[in-house]
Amino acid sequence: MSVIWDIQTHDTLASTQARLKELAFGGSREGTGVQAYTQTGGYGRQGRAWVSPPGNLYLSLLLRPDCKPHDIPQMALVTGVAVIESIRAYVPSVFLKWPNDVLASDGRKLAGILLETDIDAAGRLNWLALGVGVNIASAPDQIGAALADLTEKHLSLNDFRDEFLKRLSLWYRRWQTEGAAPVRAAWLYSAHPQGTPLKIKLGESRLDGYFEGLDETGNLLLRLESGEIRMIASGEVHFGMNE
């Protein structure tokens, strides 16, 4: 069955993940979601700020998948294919870095994914609070890229919106019935080629090597110059080595 969506839309909030979780806390259905047309305390992941200019789109879904803890990493995937299917309507040349990013042909940015849970005393899921943000009208210099700059298409932030949140629904269900391997292959065929060189930042320590795939989860798979295969559950990604 597909998400049935319910945007709250404000001009302005300090956070749509933080609203969203307090909706999530307080019973909110599935498919309850949040958008401001601005932010004054937006956030991605490890708490960096999240630059939030009118015109972009800043949304935060609350989701319950029937699900293992462990396989929700899984869902940024899933969000980076609707949001990379969305993008190429406008700009064809885009690709994902793993786990949660969607890029440019040149490496800026134009969208990041941010996953928020709660799970009980037991272990299990009670919510999932997706967070979106994409670059439509503008971005920050140098490390960020706007659709508008990369098109002559007619942008509209909400008709956007709308085809992101019908790809999300899609993809989330095929998710829940299939399982990862649809959404694994669906990231690979749009992410950086086999052998791109990356390096891993593991808290204090470093990983360098070079891009070899997902494993069945989703986890990134390094190949070291060893030739060691190194499985990556969480960690953040650049590209280059030897920096």
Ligand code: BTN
The other form holds:
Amino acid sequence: MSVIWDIQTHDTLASTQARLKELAFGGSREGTGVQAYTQTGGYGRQGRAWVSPPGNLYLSLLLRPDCKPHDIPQMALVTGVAVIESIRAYVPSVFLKWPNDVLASDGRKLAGILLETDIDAAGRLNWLALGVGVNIASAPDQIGAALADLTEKHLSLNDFRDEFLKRLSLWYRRWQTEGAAPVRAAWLYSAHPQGTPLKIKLGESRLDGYFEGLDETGNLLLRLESGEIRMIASGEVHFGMNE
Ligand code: BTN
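So the form predicted on its own is up there; where is the form predicted in complex with the ligand?
Zooming out: every chain and molecule, the one shown earlier first.
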């Protein structure tokens, strides 16, 4: 059965993510969503600001999957696949960068995905707040790209949202019933090629290597110069090496 989405829309909010987390703590059901047409305090990974002018998608969704907390990062892959499939209807040459980025062919960022969770004392997941920002009308800075600049097709913010919600529901259910394998395959189909040089920031240290794929649970596999394959569960990934 598809997820029944219940999206509350606001002209402006500090952050849809902050609002959704209040609803999650208040016991709202799976499928609850918050959308804002602008945000004054939008944020992304590592607490970075997510500048949020009108015309783009700012959406947060509440999910309560029955899964082990260590499987939750797979939801970034599920969401990435749903976002990129929705974008491809407008711009065919786009790709995914592990774990959470959707990029235009020149490497500029089209969309970002943020996962935040609440885990109880027994280690069970209470809820997952999934935040998605897609640059539709404009990109707030030079490292971003907007869909409108890459396609001649007519773009409607809420048609895009509805298409994304449909695809997210499909991939979420598929992940719940079939596990990580089909999601991993779909994600790899849309990713940059194997062998792409990557540098990974792990706290203070840095690891250079080549993209080798994902393991069966969605961790990044990095091939070092020595040939050794390292499994990366979390980290900040950049293109290129030895810079
Ligand atoms: C990232 O790439 O760092 C993730 C960015 C996530 C931004 C979205 S916009 C909707 C939701 N509300 C927020 O404050 N953040 C997320």
